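The data below hold one chain only, encoded as structure tokens and taken in the form predicted on its own.
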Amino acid sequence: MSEHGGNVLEMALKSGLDPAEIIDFSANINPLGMPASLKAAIIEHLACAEYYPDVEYRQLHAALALAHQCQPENIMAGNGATELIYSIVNQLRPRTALLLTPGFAEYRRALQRAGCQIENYPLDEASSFQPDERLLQTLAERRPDCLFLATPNNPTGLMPDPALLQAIVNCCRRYDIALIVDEAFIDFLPEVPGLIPQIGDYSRLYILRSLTKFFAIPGLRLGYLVSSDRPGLQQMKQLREPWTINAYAALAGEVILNDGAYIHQTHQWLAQQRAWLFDALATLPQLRIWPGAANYIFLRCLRPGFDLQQALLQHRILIRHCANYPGLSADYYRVAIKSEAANRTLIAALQQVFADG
């Protein structure tokens, strides 16, 4: 099973700690918590658990389509974006794929399960973990069946240059390469429109979105896929198991995108706390950090052989190690941006562990 952030229980069991005492910086979830509008809606609709959801999820798809000014036939909702990663791979059945590394593990797992031949396109410190024009050359020369691209990237939190991103879209269209763009964290970037407005320009452009991170509902699991490939989406809906989205998750998708106050409050929190946490981390000479755009910060511990995750666990803080990302060593970590109090606790703990070491 692939390792992800947020597995507090497992880490607590391994360390002999009480899970309730651990501050979880390993999962990139909005610390504002579930929107009050959704809590009220769930209470009001508690009885919906007594009925099967609409197997077509018509109201959910209509709400998502309205939010993105497209038609419901252009959207497929799923049990988190992860379900849809596997669905799109099963639909496309690519023989070859290009993956930027480091990157989200489930792209690789889905492609491997489908028997796809994967070529890595490594990003490293020398390239500031950012793609450049050489990626366009690689696409033109290798012409893979599909390319997965995360904007922003996980775990680095970095966004590609906008002009390069557009060039990648154009290149994929030119060579008929299916382009799957994972925008799971793009809601945290209020000034970035994403690529959904461009789906009409290329039928093999597929946009993945997640509502679990921004709206703090990872336990409900809700994501969606947007594309102008209506026949493909319809076939995917017909082939998957029925009722993969529970009634409360479907209700969430109908409610939360209209919660403008929550969305605005989240953007205000993140702008303030990302700047504060980045500056505080930058004062620690034992760390190298990257200026990501998402709600998490990617960093490297410069002290050789030092297990920063284990050191912080002694302070009841869990961060995400990145050693299992292809192309990264055990020196790399990812920390979520949390509340002001939690962020200050993290910095104090880091100062302590480096002073003790």
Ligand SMILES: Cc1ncc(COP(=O)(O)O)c(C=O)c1O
Contents of the next structure:
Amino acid sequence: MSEHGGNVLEMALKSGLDPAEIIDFSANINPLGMPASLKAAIIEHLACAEYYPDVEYRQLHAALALAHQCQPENIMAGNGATELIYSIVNQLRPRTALLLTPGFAEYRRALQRAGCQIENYPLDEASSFQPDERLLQTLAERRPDCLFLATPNNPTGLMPDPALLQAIVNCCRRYDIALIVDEAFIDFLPEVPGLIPQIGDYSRLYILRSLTKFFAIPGLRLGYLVSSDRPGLQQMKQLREPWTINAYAALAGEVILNDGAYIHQTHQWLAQQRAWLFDALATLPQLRIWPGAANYIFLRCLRPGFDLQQALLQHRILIRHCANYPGLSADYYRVAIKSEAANRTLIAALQQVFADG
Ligand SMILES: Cc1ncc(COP(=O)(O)O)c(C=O)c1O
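For comparison with the form predicted on its own, please write out the form predicted together with the named molecule.
Every chain and every other molecule in the complex is listed next, the one we just looked at coming first.
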């Protein structure tokens, strides 16, 4: 089983704490909670649990297509982006893949399950964990069957340089490398359109989106894949297990992308709290932090051998340790950006932890 953030129950059981008392900074979920428009829609349509959802999810695909100004045939919705990572790997059946490290764990799991040979492309601290032109050279030399790229990356929250991203798309098209761009967090960056408008330029460009983080529905689960590879998507839809998206999640996809007020409020909260938390973390000399663009901040604890996650758990705060990301040591952590009150609690706890230690 892969280890992710958000595992409050397990951490509470291990530490003898009451899970209800723990503030979870380890999963990057919008603290505004699920949109009121969605709660109202679920209550109104509570009875939809009594029926099978449309096995082809026609209304859901139409709503997502409308939101992205493409056709329903260009979209496949899934039970979170995670289901679609596995579907696309099963569809592509790549023999070789290039993975940037550190990166999200499920790409590797899906590729390993399909028997794919994985080559790591290490990002290092000296380059601020950012890819550069050398990646283009590696792609040209190694010609993997596929490349996964998260924009912004997890755990760093960093976006690749836009010109480089464009060059990566061009390079993949030139060498017929399937490019899966994971935009699970891109809704948090209002000024970045992402690559969906470009799907027409390359049929082996696949864009992954997730609604679980931005709209705070990780328990409901909804994600989607967008591509101009209509035959590929059609085949994936035919091969999938039926009804993987529950009726309320399908309903969510038809409602939340229209909730402009919630989207605007989220962008306002994030702009304010990201700046505040970043500045507050920057005052702690025991930490090195990276200026992520998403709703989380990646950091390194500079105090040798110090277990910051355990120390903060004593203050009923759970942060994500990043020791299980290939290429990272136990010194690296990721914290979600939460409400003003929660962020203040985190900073106060950090100040105390470092003063005590
Ligand atoms: C980069 C990235 N992609 C995809 C996912 C999966 O999202 P979902 O909840 O939609 O399955 C995550 C979850 O943490 C993630 O960090």
